[in-house]
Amino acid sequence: MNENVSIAELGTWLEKYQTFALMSHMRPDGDAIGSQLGLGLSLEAMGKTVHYWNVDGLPESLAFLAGSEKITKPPEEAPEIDVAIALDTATRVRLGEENLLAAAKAKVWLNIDHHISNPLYGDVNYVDATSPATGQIVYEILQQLQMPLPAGSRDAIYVAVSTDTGSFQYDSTTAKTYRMAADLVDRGLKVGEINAKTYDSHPYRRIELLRALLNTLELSACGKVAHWQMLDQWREDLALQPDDSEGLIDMIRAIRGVQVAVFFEELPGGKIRVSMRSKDRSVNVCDIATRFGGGGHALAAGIRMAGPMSVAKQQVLAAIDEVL
């Protein structure tokens, strides 16, 4: 099925089957994990059996979420499941080979996402590129289908949307987003407590990483592009966890006059991960990312490409300069 279904049609698949595997993309962020828990805990409240898989496991920074211990790496042998659900994952390959193998016995694949570059790779697809976060889509699904919204789902959905909207700052944030947040507060969400755990509880090594990144910071001659780079060796030197760099790019995105911020990260094996953020819709970083096999959103996109770092930087910065 290469087209979107309605939420009502999606609901028939959630109602019909009993056993689900919920998966999200490699290097999961708050929206990925929050969407898994938000939907999964609701399905469990309906009496369903739910597996929660991510090839990189649970990020340390999100371990405070209720039910987060359920997030595990996929099993080596595929269990019997009815439905595999990919959440917040723009392309099937971003789930990782281990997830694809673990879900091999699924009768049907559901694809629930908000990335504009999503090619509708599921058997059943619900992709809303106008939504600021997959977490908001999950909330709308639960509301429209009158599914349970337990406290764990409530908190997970809030974290999913808050982290993917820059704490409700990005222009993708809509009136529906604020109404959703108000409803979650009405349902008992403790805003100050959960924001403190999300944004004010970082390990010291993250600050050490920030210091190292700042030493590589460069500004283009025109002042419109800021970029820095992270070397693979730093993982060992600073004992880094995969999510320690999450959100740091927003610091250089905030530089006055900068339109595009770029984070180049050297991965084990020599590949380069590129994260891009734009403050100007005339510079669509998703279009730039797709040139290199990546994707994402107009104002936030990513690439995984061949190294070395020097070549990757030259190619990506040249593509950005061409657009500017």
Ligand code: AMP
Given for the second form:
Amino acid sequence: MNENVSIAELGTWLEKYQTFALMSHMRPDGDAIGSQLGLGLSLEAMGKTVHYWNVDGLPESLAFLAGSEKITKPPEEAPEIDVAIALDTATRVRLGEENLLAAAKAKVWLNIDHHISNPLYGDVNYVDATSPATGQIVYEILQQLQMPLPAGSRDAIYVAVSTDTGSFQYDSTTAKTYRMAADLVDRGLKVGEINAKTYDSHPYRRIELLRALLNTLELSACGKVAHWQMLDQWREDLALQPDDSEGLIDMIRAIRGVQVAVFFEELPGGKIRVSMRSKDRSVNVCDIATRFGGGGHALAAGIRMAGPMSVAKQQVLAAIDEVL
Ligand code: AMP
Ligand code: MN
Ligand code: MN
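Condition change, the form predicted on its own to the form predicted together with the named molecule:
To see the whole picture, the full complex is given below, headed by that same chain.
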């Protein structure tokens, strides 16, 4: 059974080697990309060589982050690298096949994450499920190891933590999180500017998607479960990008009386992506997701499962009903 190492031990691996590939989960969110840039730009400032890979590339909504153009899809030929680092990724599979192939020559795998369901799949693991975001772990690593914190890392870490905490709102947000944010502001982070870029600059098509989703909204289990669905065809109809749906689930999570919100999304090829949010620790959505091969956190979890939509919905809603 693998165990967590200390940040100091993690530091020996960062110190010792020269070439790094930093990777994050498919369909990356702010914490995935922010953690890659937060750690990577610091390693670069130490003179290291860093590759930044994601199987789905950079979402348009995060292109405002300095250095984000460095995020590419993994190369087909595996380059010579020393260290592969998975960030914010609950399972190896969530990195995607292309990442695993591209990192084939790594001498060691580091796994840095905050998902409770993470099975510690790295050679060296640092998984802290009490951390609200992998970005906060990256911040702690840079601080403890006295690594550089360039402006690009500073902003990326802030966005990572802000997006994974619902703008510092979820109960995973602690005094440590606010102290970190205060320190980043002390270091010159422009709060209004970065929040406007993160939250106030959505493309129009995202709101059209919201309108279409609202037309499918349903309440079940006596108003305790709110769910809606997105069909694959909408991608073409509304010219959607994969990240256009990011965070929309918070709209239905916010309904009074709702304990669980569920977003069913039909993926190209017919698989169903399920996003779940719980407002109440008595309903652990990570446990429910795990039953279907997914995972995540107690209050936010996801699944990729076989379709068709009607069957996936019926199975997942039944599992939630059972817990309620
Ligand atoms: P999402 O609903 O996609 O925002 O995901 C909620 C949380 O669950 C995030 O922390 C994800 O990394 C995690 N998650 C989502 N889908 C999966 C999956 N298929 N397997 C494991 N973890 C997942
Ligand atoms: Mn994530
Ligand atoms: Mn995260």
